[in-house]
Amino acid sequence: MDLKVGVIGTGAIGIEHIKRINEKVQGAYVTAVSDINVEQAQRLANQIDAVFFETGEELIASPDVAIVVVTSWDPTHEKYVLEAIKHGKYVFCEKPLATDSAGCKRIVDAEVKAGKKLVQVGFMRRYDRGYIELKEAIETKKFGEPLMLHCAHRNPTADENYLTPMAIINTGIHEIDALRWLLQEDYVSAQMILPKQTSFTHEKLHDPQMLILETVSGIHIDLEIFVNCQFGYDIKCDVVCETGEIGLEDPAYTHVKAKGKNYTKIAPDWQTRFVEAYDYEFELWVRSIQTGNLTGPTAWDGYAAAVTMDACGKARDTGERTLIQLPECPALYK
């Protein structure tokens, strides 16, 4: 039987994840929606014949509703979080989990009371094949232990909304829970350093910005953050082994010679570049849900990265190098 989805959040993530689930997803559908722009949800949910509920909360409590995505507002998220872990439904979070590590410390103590896993964080990078790829390589030990990784994460333009610490929280983030992941260690210890700015941006916004952290076996990992890059939405990651170094490629599929001159495109935009790692992504989450085991980013990872990011924060305004400390593990998550 198909799943009956609830989205809270019909902004513009929300409908891509509302197209997603009903036109690519198998097993589930979206049945009901809830926004606080009344007016766009309510179209939007008589075009989809779907139910506008005008809380969250009455959403979470539908028996309509099996399972429940948040894009909402990001403060909102913890709330709704904690609301469909009390109904015991299994909820898909948009990053960030919380706006902080508190908030999401609250959500893993709801979640290890409750005694079962319902939590996943929208920590796509996962779901690219090229982290895959890079995952299954470290794994392997094909080229020997990793000692490096050399990344970068690039935006063609950012408005005046974007101000200095959304650096991390908004765009850095992907790299904190990426990284661990791939390389299955937690980070002790975080540096930023803010460069010589480009002249594309504006008073409230250090641009670029460089972000060192070092994991707990001494792996060294260097992110340049730039979200005013101006030639498109560019995502590195290199990985630097004993014996060789692997890399992600732009995932172009053809490349043009043209007037003296071979290149190939970059990507203009992270739903571009990402968009089948938001379809798999979904796709194992529905899958995941009907075998009663979530294989996802957890509650868990939500938290380690916004303390991660927390340190990044403090490094960045006072200048000097920050630990990092996660208390032990919840065996939840093991």
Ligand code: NAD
The other form holds:
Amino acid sequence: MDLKVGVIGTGAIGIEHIKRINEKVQGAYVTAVSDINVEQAQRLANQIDAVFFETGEELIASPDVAIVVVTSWDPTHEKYVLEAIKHGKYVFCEKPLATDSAGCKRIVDAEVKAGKKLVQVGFMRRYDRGYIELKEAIETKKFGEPLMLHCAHRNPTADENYLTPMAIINTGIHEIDALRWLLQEDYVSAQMILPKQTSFTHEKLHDPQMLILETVSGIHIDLEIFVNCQFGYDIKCDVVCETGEIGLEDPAYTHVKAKGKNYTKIAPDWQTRFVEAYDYEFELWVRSIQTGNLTGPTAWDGYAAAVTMDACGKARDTGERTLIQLPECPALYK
Ligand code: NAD
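Given the form predicted alone, corresponding form predicted together with the ligand:
And the full complex, kicking off with our chain again.
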């Protein structure tokens, strides 16, 4: 039987996920929505033949909702995820799981107490074909041990509301999770470098920024975060191993030969670059719930990313290499 989905937060990505669930994913459809923007959410509910709920809590409690998607603003994630756990309902929460590591830990503790994995975090890089191939090469040791990773996360432009800490909290967080998953290793330290700035930034945003992460076995990662690069949405991940290097290609389905040039396009935004990853992420989420075995990024992964994120903030403020320490991983996540 198809799963009834309730979506909390019907903004940009909420609408995309609703379309994805209703039009692409097998085995689920959206029956309920909720948003503090009542007029817009009510209109959307009418369009897709779903019920509108005044509050996320009412939506979660509804017998017409079997599983929950949280796509509201970051500071609201924690309370909705905790509420879903309280009702024993599977919940997909867009990143970040909570705004800091303490909030993520409260979710981990609630889930451990419930004794069942119910939470999946929206770290969709894990569903990208390129990252999946990188992971296979690393796991099979095709080119020996990985030693260093050179990565970049570039956006064409960022507006006045995008501030210095968001380079990690909103942007670098994707790499923080994806690289830990690729290498199957936790981080031990973070260091932040604030290089010469682009003239395209504003007073409250240091752009670009560099993050250096070190893993338990000593692998070093350098990540450039440059959100006003002007030329497109550009993701790089080159893994240097003992006998070879493997890196992400820019996905392109066509190339152009004209006026003496031969080129492919760069994706303009994350929606275009990762559309297939988002689709696959939801397809597998629904399938894993149907089989009763969640396989995606867990609340523990959300917590580990948040601990790293907190360390990056400290490293930026102090200019020092900051140690990262996770407590013992609960058995539920092993
Ligand atoms: P948005 O501002 O377009 O939409 C957020 C919606 O949440 C708005 O409609 C707002 O009215 C609603 N909202 C706020 N507080 C609420 C509450 N208490 N209850 C119910 N609804 C509430 O933002 P967005 O770009 O759609 O981002 C939403 C979330 O998705 C953010 O947490 C963001 O970090 C995450 N996100 C993840 C990715 C990814 O690549 N995985 C990409 C984009 C956004």
